[in-house]
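This document opens with one chain alone, in structure tokens, the form predicted on its own.
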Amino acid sequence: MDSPTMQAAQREALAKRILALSSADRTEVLVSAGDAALTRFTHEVSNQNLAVENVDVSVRAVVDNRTGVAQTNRLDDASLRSAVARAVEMAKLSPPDPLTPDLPGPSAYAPVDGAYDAATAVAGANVRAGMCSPVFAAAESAECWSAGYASTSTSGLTVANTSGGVASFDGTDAALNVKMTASDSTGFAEGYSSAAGSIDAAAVARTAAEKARGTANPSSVDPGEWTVVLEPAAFGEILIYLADHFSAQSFDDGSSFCSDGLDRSYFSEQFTLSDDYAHPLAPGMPFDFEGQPTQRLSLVENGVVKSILTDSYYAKKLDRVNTGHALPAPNAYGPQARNLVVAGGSKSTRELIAQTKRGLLISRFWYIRTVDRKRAIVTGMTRDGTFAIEDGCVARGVRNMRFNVGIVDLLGRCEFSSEQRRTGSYHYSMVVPTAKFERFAFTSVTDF
């Protein structure tokens, strides 16, 4: 059975058909085909199944260095002609920008192993039900109730332009998100992969249940500065608030911490960060939404910021190399990382905990909000599994706490486990290890 998602050859034929309709000086067509399904569950019952299949077409037209963009998901001739005409007309009405770049020409793209899984591409509700079943069994065994979702998706993208550039990519994705609730405690675990069959649903469920049972009868601890061990989900939720600082747009407008200069040491020597679309735990697209090949880029090496991310516009404006990190036009965010990876350390997670005299083990955070953009200060709360560490052992569950920390400062006193794991929810995905931080500031304690 083939995936119902429009195939690359079909997308490329559609894109070339649209390009032939344009009278603009330069035209770019982005065809995005997606097929996504999700099963939600609560109290060991599947309570919602939803699926969406769609093909979006976006046309970017450039006339006399003026740019216009129009979109449609109707693929008949009249609708496509209308989208092209609207893009051209909007370009003529837009102010000219002498920095408007040329569109990328033909390029070669490196193959990405593991980004597409044929079984996941055709996964139906039975596959997602199979992922939920071990969760329900674990919940009943642990006398908890579960909530969460299982999802599968297929996405195909083609970018083509009048400079001769054509790039296509197909990928699949699957996720299992589990929260277990006991009488006065909760636990969380997650699993992500490009192949649904490689997610160990029983292990995810077991971990969430153990956290819920392990934090029963939580006690309070005093707010203040603590040594913390953040599991990958918690670390990723904080780190995402640093990602935009590596955008050339943030660097240029002065809102990034590294606007003060590159090749400077901002972090601990332990911290090394890259953007790597070919990482085996999170294989991604080898080009950006302009069709420019994406560089596997080292952003931070042993604490020193080495690079920022560019697209064609900011490469031209700042006279830098185009690293291939454009978002679909138009966007207000500038170039962005899509596959962040934090290098692992030399110790296991178990060793990080064993070497902690007094601290907290944190599973995840909730409602993180920015307090100071330039200094990357954020606030938020712990959730679904917060434990006290005493004399190198996970001792007991504690009540949730509110924190207020500067991420740049925090990464100046960090240590990482050797095990990396993909994490991500909602708007981000990345590969990170467990992280240990000193002097993590908590401001208050909750009553749950």
Second form
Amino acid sequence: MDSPTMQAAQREALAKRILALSSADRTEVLVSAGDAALTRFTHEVSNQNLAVENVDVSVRAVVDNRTGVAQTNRLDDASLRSAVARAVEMAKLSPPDPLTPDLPGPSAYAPVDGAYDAATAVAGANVRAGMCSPVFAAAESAECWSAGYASTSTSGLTVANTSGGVASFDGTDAALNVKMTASDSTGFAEGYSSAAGSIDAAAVARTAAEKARGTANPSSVDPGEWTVVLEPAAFGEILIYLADHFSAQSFDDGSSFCSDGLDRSYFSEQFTLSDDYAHPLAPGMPFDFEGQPTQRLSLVENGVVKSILTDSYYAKKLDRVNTGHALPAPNAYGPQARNLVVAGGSKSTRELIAQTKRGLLISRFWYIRTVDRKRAIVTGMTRDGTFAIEDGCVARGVRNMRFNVGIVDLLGRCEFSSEQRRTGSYHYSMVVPTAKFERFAFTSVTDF
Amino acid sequence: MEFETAAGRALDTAVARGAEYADTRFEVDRAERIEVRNGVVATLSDATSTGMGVRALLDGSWGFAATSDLTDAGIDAAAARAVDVARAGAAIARRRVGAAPTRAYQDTFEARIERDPQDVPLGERVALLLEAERLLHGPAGVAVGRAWLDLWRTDKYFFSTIGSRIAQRLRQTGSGIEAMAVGDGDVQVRTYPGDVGLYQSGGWEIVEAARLIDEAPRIAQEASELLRAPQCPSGVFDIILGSSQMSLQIHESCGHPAELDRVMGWEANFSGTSFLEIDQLDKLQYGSERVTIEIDNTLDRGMATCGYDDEGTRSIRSDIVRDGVLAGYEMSNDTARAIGRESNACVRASGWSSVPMIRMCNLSLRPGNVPFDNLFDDVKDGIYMESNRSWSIDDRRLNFQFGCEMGWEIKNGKRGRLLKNPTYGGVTPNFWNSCDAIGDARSWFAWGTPNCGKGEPMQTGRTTQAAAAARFRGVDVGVGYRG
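Could you drop in the structure for the form predicted in complex with its partner chain? We only have the form predicted on its own so far.
Complete assembly follows, chain above in first position.
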């Protein structure tokens, strides 16, 4: 059994000890403690099996509206004293910025149900091995080979500052991510939860294997505009590339699609997007990395952009409310969403498919990148389970294709399933439904 | 050697708990970053991270555990955990894959630097960026200027149960500028030098070589002009790629597919597999006979240059593509043995807390014999593209699409008007086989990539791709705007 990480009370005591060392006008301390373990597998063998524990301290010092940040993971007095001194020294060498905000004072934030699972916090390597075993069994019975990972982690964050603000959060996470490969086809499925015990490894494995078998002998279809039904993993991967447009920084510098103004309809009425740390499928941190309580924010309501995300700096610069979406200092990227949620529609996924005469069902994308920033045009490839839909039925597997689409345009002709699912990629946690888009543009086809 | 006592403790504990082989890596990583954005110092930070990782082999299965707790208890716990993790992996494995390295080294390595960045006062470093960024403003439409500087110092110590004792001091430096112009519903970005800046192994001399202040006015002017430039046409054209774009082309379409762990399916679920399959070794016509691409982990100024990799294997040079034919892979000890070869020292971890894995290191496209200006000579109707803006390639590394910041028409051998939003796409071996000219050594440059992502959990690797400009015939251009 692995050991749990540094607890909130210890982190808060450490943060106070560091604050007492600072001579700056204002000081903020972040203490992040984590224990993360992951078993990666391929061909029914664990090829990377790891466990990492660390405690990091970050000190932000403000002197005469000049800011410096220093970080260390050594917790002895000399190292902490040195980190504080470096932050102060750097601050003194930085030019003053009149927009430097005050640090948030004491504030209340709501506890988040379901973010922490005690069993997951102490899950050992055998727990992750136990998640892998049904995958290996499914691969063998489906005559596939598997690749993916099982992970468990616990993370704790404390933010404290000289304005009296103190905020602490503890969370756990678990994931099972599976790709199955058959002779000429592949399939993918995933499971995420704050509790490892609630991930049904056998079901995830079965879904991935069924997709791999179901796309055997894939045929080519012509590139061009298609009606597509995107499963949550695929939709979520595209949505990431819209998220930054809601940052106050890109709104302010003119690079966001909505820089020309809010309260305008940019999308279909079907599209409603929020940032919600308290969603039961993906409970997250109720404050940001400055300790500011995070708002459960409606970004798009029925196609109309209602809000942008701010932190203390952009709240002051744009004279807006601080929505509590700061990244850890120093942050040159501006405020960011952490918990995107797309509202579900009125039809089931089965109905969305049944009402598609000719289209494609897509499990997952790969390597999406922005082609054109302002217009939010992105490119990428389908991967691990692409099916033709014919007369409302999933008919057969098709080869992978490259797309080039404008996300804002695409969300002007969309429909969503009533079922939402948690998905995740990189540092985003998202809750999204299956999405159906008209005129999704594919520009080339592969031979596999 | 610093950490020797602690390393001995870790290795003894791992062996006592059942490890058949173990190695341990202690690292002190220090990263300073300064970033100026629109006249404001948006980032001024100094981060130090110290810790150790233990890798244990038991019954053909690897386990890895890392900790920042360097007390005796912390070291014991990490070593024991590495063995426990390996044992859990062995219990479910359908076969055995791990094999212990057999060759031990006792050595030190130190990266070449001419001027330690620490000798340049912090105030001077900040002032340079403030001035470079200030010079980005002025031309119409420039809404955002950025200038940045990264100083990385790594001191690492590797010990193993077969007797390796290796100390390495690595120093890497990078800087760059960016102008973003906004207007008429468009956003155009120009970066310099290259799309990520100039990143190399070395000291302050790398920043001086970048000449940010000298080039800032031109970069800002180009960003502004791009707003008014015509759209790059769509169709089949001959193209010439500048050397920094060639660096990215090599990275995505040769560097990643030649990682042997990908070929063997170890990355299948995340960064994918490869079309460079083992039965194609010494057979596949990867590119035209002009194309030779080598791994050189001893390359002067290479971001991945080191004396030894993170398995304790000595750095060497070897070929991936020789005269157009697939000739080798980037390999670890395990994977090399699986195909009857020896490791070419391509294993890296992004820090003490990361598990070592095969990483693209320094790749070099050998220069040709055509002076840069002469690449244009027999291009009747083509496009010259420079500096990457967008990159995407499928999970077997075949179907790619890239976009560049700038393009220029080529008409009858002459470079013509500026074009915005140039994109091109293709299939890897077809593309490289269409290469009919490579620039000479004068346009050859070692471009560092500081942010190569691979692995789960994601690790950020530092690589270099050295290349000259090159010419390709009959390429699909304008694909990014066809949707």
